[in-house]
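Single chain ahead, written as structure tokens, the form predicted on its own.
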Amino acid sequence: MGPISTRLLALESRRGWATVMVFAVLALVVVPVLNLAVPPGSAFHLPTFWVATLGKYLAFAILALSLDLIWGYAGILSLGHGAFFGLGGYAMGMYMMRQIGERGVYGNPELPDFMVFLNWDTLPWYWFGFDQFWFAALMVLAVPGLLAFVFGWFAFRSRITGVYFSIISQAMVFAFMLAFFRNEMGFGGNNGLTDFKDILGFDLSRDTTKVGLYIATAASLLLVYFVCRAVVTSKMGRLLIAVRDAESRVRFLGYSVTNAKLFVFTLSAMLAGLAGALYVPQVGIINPGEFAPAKSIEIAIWVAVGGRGTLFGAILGAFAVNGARTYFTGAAPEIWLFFLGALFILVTLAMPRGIVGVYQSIRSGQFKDAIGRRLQRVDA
């Protein structure tokens, strides 16, 4: 799948900046106002359900950006990115479980309900510190980042690339899924972590809290976009693109390909962990299903549909695919997976540069020329 030019991907034009500003106004101002300030009986009122749904999409957009950073610019296709997303989600879930205290079913101020049910006597050592938000926020970034650093160090030093890296990354996320399903791991087993009550003292059932989480997620998406943009437009970004296009030549020129890949892979994992932490309070649960290999593959589909190596395309793809999921799982749930598979085939064969690539081809006239050439071949 050929990436679009670096200039387009960075969205450096005035039109690109205008798009970012419009998104910021819509996400941070218009949506909250339509929910909180417009009366429920009005046709312009936005229900809290849709605010929470949009917040979930925003978290997925951060996750898509994290994958696009390594796949679109460094050529590293990770099919195990759900592991970093899930670890970030579990870190935030552990904090919110510690906040339940005596309000749990068993009324134990120290142990979560699932530990009481399993006859655990004491809190595991790796749960200590999660009663503090600052510690949980640190772990949201540190745990996925450390895992990515160790995993990437062994993989990149061994010069594992291409489909081989994709396979071992998928094996990694599958191993996490199997491990977290076990009750003795201390993470709730099959049921995961749920029944959260509040976050930072704010009741999760209140509409204002849900809007606050939505705003925090939208602001985080903007911040992550600018971080990714700063990376891909820097000297490091140009080096990553060179590694993607001609890794052997970059090594011959004396650059450390291993260090460049390790840096961007670790950063990408930390961003995925942040996405998981923002996702969990809005959906109210985190379980081993988030580590399912199929979910990591779906992240790659979001990026491919939107436009790999474009940043903005990753956001667009996350919204487009998940919007389609919301529609089809409600209207015709039995055909959703068929639709997803057909969408991936369509993008691979007819839209190799994704939605953003098609748009740019139309603007430049290349799309019209391509259609004309195909019509001429048909006439011949």
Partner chain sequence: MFKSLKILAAAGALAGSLTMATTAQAADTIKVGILHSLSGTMAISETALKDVMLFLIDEQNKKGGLLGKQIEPVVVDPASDWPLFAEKARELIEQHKVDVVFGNWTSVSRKSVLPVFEELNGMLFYPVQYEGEESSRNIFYTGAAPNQQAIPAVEYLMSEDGGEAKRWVLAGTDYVYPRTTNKILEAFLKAKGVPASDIMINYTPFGHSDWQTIVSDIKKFAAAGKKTAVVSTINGDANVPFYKELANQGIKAEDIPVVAFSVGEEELAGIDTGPLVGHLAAWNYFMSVDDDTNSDVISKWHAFIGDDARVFNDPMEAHYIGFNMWVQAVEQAGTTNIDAVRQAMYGQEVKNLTGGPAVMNVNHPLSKPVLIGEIQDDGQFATVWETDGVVVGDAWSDFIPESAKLTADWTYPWVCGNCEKPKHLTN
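Return the structure block for the form predicted in complex with the partner chain; the form predicted on its own was the one displayed.
Shown next is a single chain and nothing more.
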């Protein structure tokens, strides 16, 4: 065994590997088989609705992981992660927009419909290259990465931390939302990019394409999980945790806090961009709504619900909150916000380490003690 594979194996404990494998099999094999191979009449058939919805959750899970990487491990709470997610989504959307070609309603081979409608006669420069998948795929990572690098370079150099960072990142995503609402920006304004036909030649309305996208997302999540795992178990990861817990001390010890933060922030933004790129073909639309500050706050909530500072928790949180939303908006459409709101309050008050934290406490038999201690501390 070479050093790389040793390092790879060391990413997880034996138990950890087993769990990861179970979920990988569930996501990558069981779901597609239940959808495609089991006939629709069967009780075990999984409707396409669930494939599409689970695919969406998987993309959200990648997004949650990307935020957990900086918030859980480096103490940087970005309330603007929707910006990176959205930009990744727009990059992919631009590719699919160019793929429409002459099939748009106005039949212009070069320009997307909304540009024809705005009386534009040439493609803006920033749309060039997006007819190639490789270019779009590159941009999915490069654009959010570059934005994060520039934004982070300014912010971390000026030692903007904590709440201040959160709020200026919120200002950033808000500015993006307003800017992308403008039709003159050339990204379709409020309606954004939609009416996609196919991706890499596969028809988006076919079930097989949906399953394919779903598998791609699941595989990406697995990959991203390992990338994050590799980062947090590395020396860099330990440095980040140190920054999270005592930034000044790390700085005085001679480490470059700025560089460490910049690295992980940029990486996180690229992962968020990837999540956006996987999300857009599955939901069929990308618009400035993704830049709404509320959506970015929600990402933090997924992470908090699942368990901040544990990668598995971030994934769990994304599934739990979005699953709850899917369920409650159908089952209790008039009052579901009460449930969701109460969930957030309960989680922060009673489960400060999220679902994962509760699981750990129960396993170690300290759940009752933990709650008791919390209340005592509060009363003091």
